[in-house]
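For reference, the chain that follows is the form predicted on its own, supplied as structure tokens.
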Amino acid sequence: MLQRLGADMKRRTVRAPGRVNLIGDHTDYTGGLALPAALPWATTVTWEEAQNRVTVESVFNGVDHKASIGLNESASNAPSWLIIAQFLARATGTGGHFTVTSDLPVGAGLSSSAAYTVAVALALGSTGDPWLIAKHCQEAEAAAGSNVGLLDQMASLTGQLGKAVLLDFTKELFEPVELPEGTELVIVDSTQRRSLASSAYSERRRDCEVIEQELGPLASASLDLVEELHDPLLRRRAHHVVSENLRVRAAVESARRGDPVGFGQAMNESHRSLAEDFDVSTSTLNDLSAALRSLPGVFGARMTGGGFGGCVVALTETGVGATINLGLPTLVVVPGDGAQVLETE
């Protein structure tokens, strides 16, 4: 059961930011591994209460959006935004009214959605667990229509400055993990966007969900029972998820050696595995990434996030991300802390 922080306050203000995955993607909802980073951009929610409403307004590229509906009103026609705040306020019992401020682009592949979700729970007073807080979340976007995993409300919940996190989505743990020395990460937009509701992500799941009714969990499968698989489209899911473990793996075991090499050699071979077996890469992804990797000082580049577009994200040596021009938005990205409460009332 979530604890709620402070039931008596009237006014709260939390900062969620987004994440970029270094690595591990499309293992967490097989309760696998992945590598996420916080980001130092953020969506900030103020909620003031309101009794039986829910109103969330915002701002977005200078258009007011705003949009209201009771606490206990059929949201079938509701904006996806609208249906989150509704769906966690119900679990408070109270309504509110919810202010949205965020630097964070939306469809990029960082995670802006699970970072609104997030802010929108611990603006309500959600505390304690960060793994029961996700589950919340979770619920709340699935509730929206996106049936998304815990790697992005983990992401935002447990972020440490200058630092990675290793989730472990079976044993529900998380531990940071410090990037090698003379490092630094960059995040390339494709400019391609995406939208996991409407994409290709529900049937890589229930690919999954075929595979696990064959072999057991795929977090548990070794490789070589991945090629008892009949179906060979099946047996390249399955590969990919089980690969993709076995790579955060190594990546953690090279960043706390200190071996950007290897680390990077990791992040190629999971964005080769994306786009060959798991088939959520696009030819603007695989270029880009083929791009960044034929630059001097690139240890590694991979595609980021659910896939279909968004983000590509490399690790370099110190410096190089402000010599890349690619002709797309780019940026040096020290990893950020993880959600937390501004100001109470």
Contents of the next structure:
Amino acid sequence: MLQRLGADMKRRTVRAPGRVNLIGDHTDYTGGLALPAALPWATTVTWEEAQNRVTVESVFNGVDHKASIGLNESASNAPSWLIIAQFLARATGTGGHFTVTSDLPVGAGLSSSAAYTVAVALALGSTGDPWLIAKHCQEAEAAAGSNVGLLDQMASLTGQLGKAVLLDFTKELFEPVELPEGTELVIVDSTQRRSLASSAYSERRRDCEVIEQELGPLASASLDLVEELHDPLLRRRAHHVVSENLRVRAAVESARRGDPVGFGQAMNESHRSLAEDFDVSTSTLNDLSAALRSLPGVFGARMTGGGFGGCVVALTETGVGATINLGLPTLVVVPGDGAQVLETE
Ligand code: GLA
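In place of the form predicted on its own, output the structure of the form predicted in complex with ligand GLA.
Starting with the chain above, the whole complex follows.
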């Protein structure tokens, strides 16, 4: 059962970061592995108690947004961020006034939506096992029509300063992983916004369900078993998922050996697999990751997250990020801490 902080609190401020996934995409919803890192950029939510009403007020890109709804009112026409807050508030039985600020780019595939949802859940007092909190947040996003896995919420909840986090979605484990010494993470925003992302995401999930009806759980399937699938499209989809889980393990072993070359190879191969077998990349993301790979000091580069636009992540030698000039927003990332309660009253 989800635990809650003291019910006598009247106000709570929480900061929840976005994430970049280093390897392991489209593996979470079949119980596989992923290796994200929390970003130093976050969404901050202040909750103040308000009986029987949920109000969300935010400023994004200089534009004010405010909407309000009764705690038990039908939310079918409400914006997704209000539906999420209402869903989470209902579980506590009390309304709230939520004030939201963020320095996380929205729509860039860096999990602004999960950061918001996690911040609202913690601002309402959720505490304890991060897997339970993440599942509660997943239900809230589903109520708002977004059928996501657990990668983004877990990354936001369990991030650790300077480290990546290995997530195992079957065993429900998380474990910090140091990146090889002398390396840094660089994110380049393709500025291609993620159109088609949600419909294609649901299609991929359905493909995986069909595969699992035939093969059993993909998380424990071997590459040999994948060959038994007759449908060539489903075989490619399954090949991505099973090989991606192996690549997450290989990347973690490379990191533990202090081998950035091995880590980078796993990232490059992951991109190829997402592009050719899982069909979630775009020519923009392919060109951008190839451009990064061709630069000196870059060990590997890949699309990150759901795909169909958004960002590319690279592992480079320290100092290389500042020299990259592809005419696109480029960020050198030191992984940040996971979500935190900043103050309570
Ligand atoms: C989106 C979803 C995650 C995960 C990734 C792909 O970010 O929200 O749950 O499935 O796509 O790895």
